[in-house]
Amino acid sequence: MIEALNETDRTEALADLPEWDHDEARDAITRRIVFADFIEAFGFMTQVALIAERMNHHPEWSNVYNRVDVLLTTHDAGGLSARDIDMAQAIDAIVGED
């Protein structure tokens, strides 16, 4: 069973993810990423989709032209878990901010 992060672990994890915001209402993290155009945004989403399948952990996201909004939370845990932190780090690495 996957467990939600406790307050200490959440605080430490978020300190290492400066581009992500904590959504307290959903106990999730969010990030908006802006690309040069739609093709670049879609290419990013394709890369994340492949990682998400391997991790069996899928983001909530939306795309409008060159913008991708990502929300990560673990529904089975009822909030933010280590899986979300791992996914955020993988996303940052794709964007080049690892």
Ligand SMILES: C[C@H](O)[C@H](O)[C@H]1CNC2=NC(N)=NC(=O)C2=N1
Contents of the next structure:
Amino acid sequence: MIEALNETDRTEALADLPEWDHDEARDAITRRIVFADFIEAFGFMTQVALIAERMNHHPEWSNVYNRVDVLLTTHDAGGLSARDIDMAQAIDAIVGED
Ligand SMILES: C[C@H](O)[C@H](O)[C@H]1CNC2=NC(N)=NC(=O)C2=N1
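With the form predicted alone in hand, show me what the form predicted in complex with this ligand looks like.
So here's everything in the complex, that chain up top.
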């Protein structure tokens, strides 16, 4: 069973993820990513989907045209876990590649 991060570890992890906001109500992190167009946005989602399947860890997200809103939390842990931090770093790496 995966555990939620304690406050010290969460604070440390969030400091390394400046593009992400902490949603305290859900103990989740969120990021809005705006792409040039729908194809870029959907291409990003396709890459993340493959990683999510590999990690068995799935984002909550929505897409409107060129915008993707991502929320990461670990349902099994009831809050943020190391898996969310790994996923956020993977997402940042994909976005940073363009
Ligand atoms: C049964 C399966 O392993 C679990 O439901 C996985 C799938 N993907 C998941 N994704 C997320 N974000 N949180 C989870 O707790 C989670 N659990």
